[in-house]
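Listed next as structure tokens is one chain, alone, in the form predicted alone.
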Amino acid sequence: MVNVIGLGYIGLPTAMMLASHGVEVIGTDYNKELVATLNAGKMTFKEKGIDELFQEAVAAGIKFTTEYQVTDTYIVSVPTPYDKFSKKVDACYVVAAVKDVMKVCPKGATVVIESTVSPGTIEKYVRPVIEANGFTIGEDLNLVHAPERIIPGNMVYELLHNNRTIGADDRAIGEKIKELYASFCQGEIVVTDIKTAEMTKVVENTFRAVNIAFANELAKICRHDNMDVYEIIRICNMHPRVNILQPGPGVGGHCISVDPWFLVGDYPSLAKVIDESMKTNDGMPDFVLNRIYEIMKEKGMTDISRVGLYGLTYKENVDDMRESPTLQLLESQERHLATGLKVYDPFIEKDVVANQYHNLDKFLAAVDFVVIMVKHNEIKENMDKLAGKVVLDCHNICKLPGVYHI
């Protein structure tokens, strides 16, 4: 049996997915509203494809519980988050959740931290409770890293596909937690060191966020010299060695826009690419909220409350608002002593922010100006209604004539 500890975004889909194929499954979360949520049949969070995994799954016998379970086999699948301030990471929950894993635990047991850290977390704050607590690894206790590799909006798919990367100390305790992952993953699967598996895993986001670092620079430089960036992006891109990514307005999510930090945080001497590409991204929700004061003066439009925001999660598509662009807007407007934005997102269902709609065509007929700040399927859909409208485009998805972009 595996005992997945977190039923967040990461922990509870693959939870799902080894028990859709034949593992049996126990999912943990100190959540109690989540929990009962789960047993009551229903899930916590909207994505493609993830009811029918869900129920999967619930045929398969999959349970949910805020117990820890006396098991072999152990999952931590809690988050990581970490000091704006230092950039470091905080290793609290997952420290926390080897500590109760611990009390139930029976000798010789394997613990997988899916949980993204920064190289040498794992070597710096969880080896030394283990052995504090009269524990000696390898023996008494098995130590993995396995961090995940999915998007949200694609999970489903990404965890069936993806490649893994299994690190461990020892070379057949990674063997065996490889068989568990190939038990529904169909990608490759590489066995290698803890502290290699850290590291690939905060590389490959890193590798994203500079990239998309590049692509907000190109446009604020285009901007400035009013050139049309999505056309010399074009252009270069028929290049066979050249893949320039799309600008935005700013990054999201528990990942692109966190992990870097890990890397400036311990190697704050070293990553100056690093830092400076992150504080580019970081800075994007200010370029853009600067950019719908400068339409609102170019038009004569004198009234913030006219001005509508498109999207409050961090990406298309799903319902994750995690570190969203829109909500680091809102923030900053709020620093300026400004309100009155307002806001509309269809897979956002509670009010979070003040002014919020949750109604398109109410939203529509409240604004004269449309800031499109995440691309869904929903504004795809329905561009004629935008007609009339001023219309600031973040994505370069909006064919109507007269659309501003960043």
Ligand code: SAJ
Contents of the next structure:
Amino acid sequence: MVNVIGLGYIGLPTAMMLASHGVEVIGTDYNKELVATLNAGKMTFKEKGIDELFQEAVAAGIKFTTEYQVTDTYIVSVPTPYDKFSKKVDACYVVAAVKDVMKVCPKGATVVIESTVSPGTIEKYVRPVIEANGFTIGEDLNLVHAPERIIPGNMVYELLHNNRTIGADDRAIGEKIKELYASFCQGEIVVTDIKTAEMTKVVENTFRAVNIAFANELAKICRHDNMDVYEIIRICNMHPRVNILQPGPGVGGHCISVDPWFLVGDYPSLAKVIDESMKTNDGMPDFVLNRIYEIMKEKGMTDISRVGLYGLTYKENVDDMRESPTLQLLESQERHLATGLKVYDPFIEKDVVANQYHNLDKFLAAVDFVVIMVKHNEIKENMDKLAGKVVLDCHNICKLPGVYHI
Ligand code: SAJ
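For comparison with the form predicted alone, produce the structure of the form predicted together with the ligand.
Next comes the full complex, and the chain you just saw is listed first.
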């Protein structure tokens, strides 16, 4: 039986995928409300194909609880934020979860860490906890790192099809855990050592963050000299060895906007390009705010409450608001003591910010100037409703005449 610890955006789909492929699974989370919701038969977040997967997993007998289980395999999938000052990974949730596993874990068990951590974190923070509990790693307990790679918005497909990395001290243990993931994963599963697995995961997200930062910097250069960044990137990407990502209003989520900081925190004098890239991406919400003020001035608009931000989530077609560029823009606006922007997102049902709307038509009726912060399918399908409004399109999806870009 596998005990999956942490039933968030990664742990829960992984647990459900294992269960629906014949593995006996119990999911554990300290959040009682979350466990109660799952036990009441309700999914806890929105995602393409996730409701169907949930039903399959329930039918296959998955259980949810707040208790840690006595078993032979644990998968720890808890958040790993970064310390805002040192930029280093904050492994406190991983360490707390492993400590709790140690309280129930029998000799011979395998503990798999799925959470993303910087290279050396498992050596520095996890091994000592296990050893302090009287286990000898490699003899009476096995430690494995199996970082997840799925993209929110296409999680179910990517769980099934992505290649994976397994890091283990002992190849045989790595192969054993590879078999477990191979119960559902159709991609190639590479077995390597723990530190290599830690580094590859962080590097993958850093590569994407630096590429997006490059696109954002190009957008600023193009804005300065009135060039079309989208057309330029489109043409450049026709070159067989160029693949530039898209500029946007900022980089959110709990991965691309977080993991690269681990390298800056651990290697401050070496990770210069990464540091600058992260600062460039973090500066984008302010850049958009300045564009809003610039366009208002050009249009002779003075009332900020007639400006509306479309989208609150960190990206399209998900309900996750962590590190969302819109929230960052609103915070920045508060610092400028000029609040009043209206906000709407079809994926956010609860009231989370001031002046929030829950209906597209009512939102549009309340504003003259719409800023497309997130390219949800809803807005793509309702573009004609923006006709006659001032539009700042941060994703180049609106083809109406007179649209502004970042
Ligand atoms: N973004 C841009 N321009 C782009 C692409 C994205 O500005 O061209 C922005 C998005 O709008 C969003 C942010 O970047 O705000 C991050 O979104 P994303 O779709 O790039 O990535 P995540 O954070 O949802 O998922 C990433 C993925 N990593 C890689 O593709 C290397 C995913 O595979 C990882 O599993 C995930 O991080 C994770 O959990 O680490």
